[in-house]
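In the block that follows, a single chain appears as structure tokens, in the form predicted on its own.
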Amino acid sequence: MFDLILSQMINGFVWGWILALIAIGLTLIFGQLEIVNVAHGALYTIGAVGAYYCSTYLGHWGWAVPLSPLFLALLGLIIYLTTIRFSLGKEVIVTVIITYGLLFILEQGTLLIYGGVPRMIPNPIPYSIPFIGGRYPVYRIFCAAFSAAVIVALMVFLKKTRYGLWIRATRQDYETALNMGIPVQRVYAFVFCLGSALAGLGGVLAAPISSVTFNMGNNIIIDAFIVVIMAGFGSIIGTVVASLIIAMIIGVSAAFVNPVLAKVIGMAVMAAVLFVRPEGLFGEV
């Protein structure tokens, strides 16, 4: 037993920092711009059928870490000027339908070009450790390492350079950092590529560990707003605290009880959290 709660609790571990790519996507868009994005788990999705098809035609899935974020920035951009840039300002339910609606678009034009059946990705590295009476896959510790590092440079870049100190800058004081002379619809399309990617990457990292469906990431999503709000809306440090959490506590529930029940036990943790700290664990009051 206590090496089944192990097991899983290094399983919850590594899947908490795929979980912190993606929320840390999700709440720089809100923190930013104030928009709900839920149709971010579909970015995630199309990040992780981007890992099948380099897989697939170009031979290996390494080939998915640089060219799906890449796609997905690209991607953002697009819905960025074409949809999110007229619901800015507007109230939350707005862009709550604005966002669920572009969620129906890219989810329906997966399943069209991607097909509705689950495909596997073979495992990029084939190796594994001695792990507590069996091995534990290589892979999975480069995913953890692999999304800490992203995450680090992340907080190196919005503190080091231009741009993201008109990223703080704006999200401070929006009419401050305008007459100031900073592009900030220019900071705005910015941060809403930089999510997307972020969602994009943890697709490319989890495809290999999970089947690829055209609609994986409407489970993703759930855990990924459970994080944001339980950490405090723009808080990238308490989104990776939050995701680690939450993970681990799904991943050892997931032991005892169906996994629907694992993610309301998740749910009620997150309720308890805010009953306490109603701004979250690293929220501002």
Contents of the next structure:
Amino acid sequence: MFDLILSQMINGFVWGWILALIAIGLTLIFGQLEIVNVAHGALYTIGAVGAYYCSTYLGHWGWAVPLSPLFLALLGLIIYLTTIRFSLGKEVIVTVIITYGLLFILEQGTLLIYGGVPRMIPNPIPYSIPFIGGRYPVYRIFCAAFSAAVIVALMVFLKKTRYGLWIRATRQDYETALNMGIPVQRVYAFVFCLGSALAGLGGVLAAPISSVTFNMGNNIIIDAFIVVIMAGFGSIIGTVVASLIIAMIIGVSAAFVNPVLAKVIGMAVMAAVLFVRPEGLFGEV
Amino acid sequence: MKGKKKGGWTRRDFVKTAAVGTGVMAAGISFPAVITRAGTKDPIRIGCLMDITGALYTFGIWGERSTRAAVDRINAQGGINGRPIKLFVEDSATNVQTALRKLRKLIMEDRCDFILGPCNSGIAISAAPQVESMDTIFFSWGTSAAITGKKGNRYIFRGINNVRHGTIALGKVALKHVGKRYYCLGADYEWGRSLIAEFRKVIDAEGGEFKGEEFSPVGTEDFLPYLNKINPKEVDILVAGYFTADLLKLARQASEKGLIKHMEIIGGAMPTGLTVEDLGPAAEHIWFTAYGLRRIANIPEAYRPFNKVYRDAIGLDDEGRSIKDGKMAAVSYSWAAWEHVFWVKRGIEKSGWRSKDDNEKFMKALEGMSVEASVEFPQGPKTMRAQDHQVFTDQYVTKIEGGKFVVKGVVKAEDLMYEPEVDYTKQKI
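After the form predicted on its own, can we look at the form predicted together with its partner chain?
Entire complex below, previous chain first.
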């Protein structure tokens, strides 16, 4: 039983880093723009689809690591200019409705172009290591490490660069930032592009683990929202911590109960955290 | 005139007038019905409810194409009893609530006489009480055993084998080659649970040793939490009640975990729409039960010409790929959608059905009907059992060897027999 608990916990820890990468995009967009982006899962899906096309037509999944996020950033810019910027400042429910419509457009567009048949991408690191009586795929360990590296790089960017400063300043006080000459609209567009790119990168990493289907984002978006709510909207560190906690709790619980029930336990933990701290673990009051 | 009262009606006048008046009224009331039943040129209205989007998209697209092609063929040949078919198509989006709403629209607004349903067990079972209350016959190609069991009714017909046949076939062919200790993982919905339940009966009867079971939601991304619970030293067979995307993920992740070295996967459903490459390293460790064969070379020679006509009609090549875009089709199932149209045709022709008033005659006509392999029934000969409206036809077991699907065994229809759970013939309409 101890072996089972340990293997579930470690699998949860690994998956938690991948989930954190996806959830960070969501929390950045809400923290900065106050937009609840329900279409985030569709952006994740498009990233995974990009990974499939790179793997199939360019010969290796690795091309998708730079190309998919770049494409998603561009797509994010188009979405921002044509749709999102008109919903800024509106009530949250309005942004939910708008992004829900976006979700349909993106999902059906993906269905039209990519099709409905699920496809697999060859595992770029097709090795597994001996692990607690069985084996564990090396690729997942790579994903966790890569996600962690990207998140650290993001935090360094936000702390140490001018654009990062602009982003933090705009989030803190929009009007003062505007009066100080910060190009607020450009910052908003940049954040939306960045969030979209992170979602796409999450899809690229997940694609070789799962299969690529046109609606694969519908499952992950729920987990991402749970993490973001529990962390507190806008907190990157909180998102990482919450993601790892939730993923490991679900992992360990799955050793004792059906993994579906384990997710229910995860949500119960989220509810308990919100009961004690309604603003989330790292959210501001 | 003698007997005529001055200025008034005689008794004879009254009786004559009343008789004529009653006759006119009676003709007037029955006039529309007479017109309806006598309207031999009125189209037969058939509703086609398919999963054109959603998780079962592949089945739905090819089901719709097959249905349209069959309808076009019949109309080109003059219709059924001189009446053309008018087809109404709706998308269920692989969602039960959506399907029921569309079903009501097809029956109540579009006034469909028959409904050809999707390859979706959940929808079929949910639709069963609805079609009964709306007096409309429904054909399903979902494969959960319950559809033509206790959850069905006399309005439901199924022109494809079900999971019970599939697991019996797997039991007869595959179990000889693998061990007896088994663990079950299945999709947590009607079909997955039905498959696991049926397979457990089969393997337990062969002395199988049950090691555990779990069910995961359709669309599960990570199967490792489930696979971690399997002790490879204690399990010879992993029974996988999954289709398409979930089967791919499970096979891949089981392979990465090293489980494939120790056990074989007995998959419930031919991975419709998928290629050998999609399945990855686990491909050659999976046994499938097949309701139809994707490669024409594997089909019995006598049936190949008929199957070729069907494939040409919907644009498939001999390997089961779409001629238009090269993608793998759901050909191991979609033939049922084609054949359902011809079951309707045969039922109407045999019973003389003209409207829903003749539904019971139609049911009796189909109950016990046997058909031979033909262009109309390209999958092969079959019999529609009277008691449960379930077709019995040959079932195949396949495996991937050398990168191609090969047939490892064929179990004849007569060896797939089981006692019916119900007797719909006793149900009053």
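Residue numbers count along the first chain shown, from 1. Given the structure is predicted, the values throughout are model-derived calculations rather than measurements. Note that the rigid core is defined as the largest set of C-alphas that superpose within 1.5 Å between two forms.
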| property | result |
| --- | --- |
| Exceeds or equals 2 Å, Cα of Leu274 between these two forms, core fit | no |
